[in-house]
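Starting off, we have a lone chain in the form predicted alone, written out as structure tokens.
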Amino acid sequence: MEKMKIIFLGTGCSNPTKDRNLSSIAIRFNGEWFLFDCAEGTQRQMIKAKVSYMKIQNIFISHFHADHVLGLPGLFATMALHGRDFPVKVFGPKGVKDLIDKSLNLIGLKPNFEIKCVEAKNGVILKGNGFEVSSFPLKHEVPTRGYVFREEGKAGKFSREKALKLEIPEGPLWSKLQKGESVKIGKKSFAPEQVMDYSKGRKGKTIAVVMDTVVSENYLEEISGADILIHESSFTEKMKSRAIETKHSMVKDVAKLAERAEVGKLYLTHISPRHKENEKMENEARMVFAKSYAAKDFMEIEL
């Protein structure tokens, strides 16, 4: 199976910088690519950071905040302009469907291809191929949505030949004992620890796109135990006044977060441009968690 890849495409906040493009992320996973967020400028960062907005058929809207969906009507206005011709699913809060028509109107585009609204409610929103996405609600200043990218786990490695010594025909029969289901054949009951080697099992990799909130314990249980955790972190303390005001989250509490949720390792963004050294604010993250990360643009990591 392909690895997973997250791509920073963008990690600043309220305006870009020469060095930050406003926060937009790139997860992809089996072939095709998941866009969280897409700031102003978000396609122009997919070109170079080689996504394909043709291999985009999800996309995961944090809230209308202009920094975080300016990008929509020109990414859908170059995906029609190449041809597009199946469905773009857009995830968001509540309105996003008002959002995105009023924003095509707007530009007057009318894509040849369908743009599915739904709107993202608590636990799963969408199952796909080996993979499921979640939403959660998170505090800010509108309402806004965190998510979680799970990965499906392998149980373990069925055995054909303990099967077929077992005379348990090939078919629906097995699928059930992959799933951890008994069957019974006759008078004759079969267990999956019959055919199931558990020590081939892997657990699948889990990725937490958390974009503005204030930090709070409300979504640590959907957090807890990512592989991943990327997480808005605006300020320093020295900013503490100001994320109080615009209901964003310090890099220390992001941190202590990230700690109580035993992630495997933390990365910050949507840093605000009055902080320009990344090591500042790892090492402020770092005094707790020691896995934080500050992100650059077009970072990748492989899970």
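Numbering follows the first chain given and starts at 1. What you are looking at is a predicted structure, and each value in this text was computed from that prediction instead of being measured. What we label the rigid core is the largest C-alpha set whose atoms superpose within 1.5 Å from one form to the other. Compared with the form predicted in complex with another copy of the chain:
- Residue 108 is not among the residues whose C-alpha shifts by 2 Å or more between the two forms once the rigid core is aligned; its shift stays under 2 Å.
- A displacement of less than 2 angstroms separates the C-alpha positions of residue 96 between the two forms, with the rigid core held in common.
- Here residue 142 does not count as shifted, since its C-alpha moves by less than 2 Å between the two forms after the core is aligned.
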Second form
There are 2 protein chains.
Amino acid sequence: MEKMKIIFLGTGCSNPTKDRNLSSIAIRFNGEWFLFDCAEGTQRQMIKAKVSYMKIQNIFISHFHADHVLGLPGLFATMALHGRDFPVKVFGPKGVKDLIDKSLNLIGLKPNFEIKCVEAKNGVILKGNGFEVSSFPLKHEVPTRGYVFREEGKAGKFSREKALKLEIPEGPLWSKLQKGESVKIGKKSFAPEQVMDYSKGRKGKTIAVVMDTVVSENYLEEISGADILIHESSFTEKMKSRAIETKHSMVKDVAKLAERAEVGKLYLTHISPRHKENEKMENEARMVFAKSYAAKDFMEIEL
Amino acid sequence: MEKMKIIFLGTGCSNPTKDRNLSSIAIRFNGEWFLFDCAEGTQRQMIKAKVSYMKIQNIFISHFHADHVLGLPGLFATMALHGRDFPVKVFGPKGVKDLIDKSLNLIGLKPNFEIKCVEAKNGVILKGNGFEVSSFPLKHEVPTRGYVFREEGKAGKFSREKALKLEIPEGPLWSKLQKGESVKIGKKSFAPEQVMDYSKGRKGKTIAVVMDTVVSENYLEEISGADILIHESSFTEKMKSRAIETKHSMVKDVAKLAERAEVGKLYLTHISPRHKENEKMENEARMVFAKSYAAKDFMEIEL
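With the form predicted alone already on screen, would you show the form predicted in complex with another copy of the chain?
Zooming out: every chain and molecule, the one shown earlier first.
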């Protein structure tokens, strides 16, 4: 199977710059693209990054600020123009249906495909072939959601003998264990590791997407152990008052959280137009968490 | 005084391509920028072309299709973010106020500056220091307006003798001729050159912006003698049926019109994503009207 891929379609915030379009991230998994936020100009960034409009089934909106959603009407218009006739799902905070209605209404668009709006609640909001996406609340000026994209683990080798020895009966419990889930028999619980040899399998990869928010412990658990944490980092220490005023994250706080959450790598995005040098930002983060990187438009990560 | 300048901010149609953003044209005159259409991504094109948000007082919208207006909400949001506190005028077909209301409503924007919406009627719709803009109806799937930006002529020397010899009576006709306009007496028409000596003055420059429409004689008079005609040319001859179906112009018809209107130069824009080679399009036009050019994003014209 092809590797999972992340492409940053827009890494700026508030207003675009020569080098940064506004917020959007595409994740490729199993031939499908998952879009996280869709700012103005996203459809054009998609063309440049070779992200197909037609391979998007699911869009996840963090919140309804202009720099995260203004690409939706144009994206829908283009999907319609290309003859799309199968649905697209849009997840977002409460009010997502209203946002989509307004987006269509602005240009009088009546597409031939269904746009299913789903209010993202806490926990798993989407399960698909080999992946699931969960959502959690963030703390910003308006209702905002973070998302975790979680690949299912690849099965290791199941030991029939070990299972029988543990007196776990053949049937649905075996297949649960094979999928990497724990099972219970009476009060006894069994972890998959007790019957699986993972030396030839692998743990599923996890990507957490967090924007916009003040940094908080409230979502530490949700992002814990993520292979990739993508986190908004609008401001450096110098602009602390602005960060507090606008309920945004500061680089150093994000790095501290990344360290506590023991993530694999941290990608800083949603970067203020005032930052001219990525290196400065990276340095500020790396003092705390070494594997910190400032995202750039069209940066690709394979994992 | 600095020269007038045109910058093509977006020369594509329907959906953007790697090389072409969607419709927008900026005209610089006397330190001010005039924006004609504002498709998705226009604000970013403006940054790249160094067109200041804050030096726009007037925006002219041809019609309300997605590929001409979806940059408005983001542009207003950015103007608000930059602390704009002086008004902007938006001209457009009937319904322009509704479009602006929906644009603001989509992102819940309540800017600190006034957005004055003006329904563009026939004739002069705006007069300013040294220029005027007039409007005329076009024929497309929805109500659509064309615009002419007309620089005031620098006064030449008016010859009273020549005027009397041509039997043009003193009064309003004289002042029209002095302003560089043609006049009619019965079936006879008189050009300003017949009574003006421009050797020390100069005729004002004229730019006509025509999109989207089927080519028609109905607006021949309005664009007559323009120094620059910018005209939508979505399709070549090959795609004739598509042009008719969608009420768009074909290159050859546009070139014929340019020739009949005796314009200085013709710039073809609003170019279908299917055109891969500008040269082919230019060739098709130049068979009819030699001074035809396919516009490109960020192309600048000084005049």
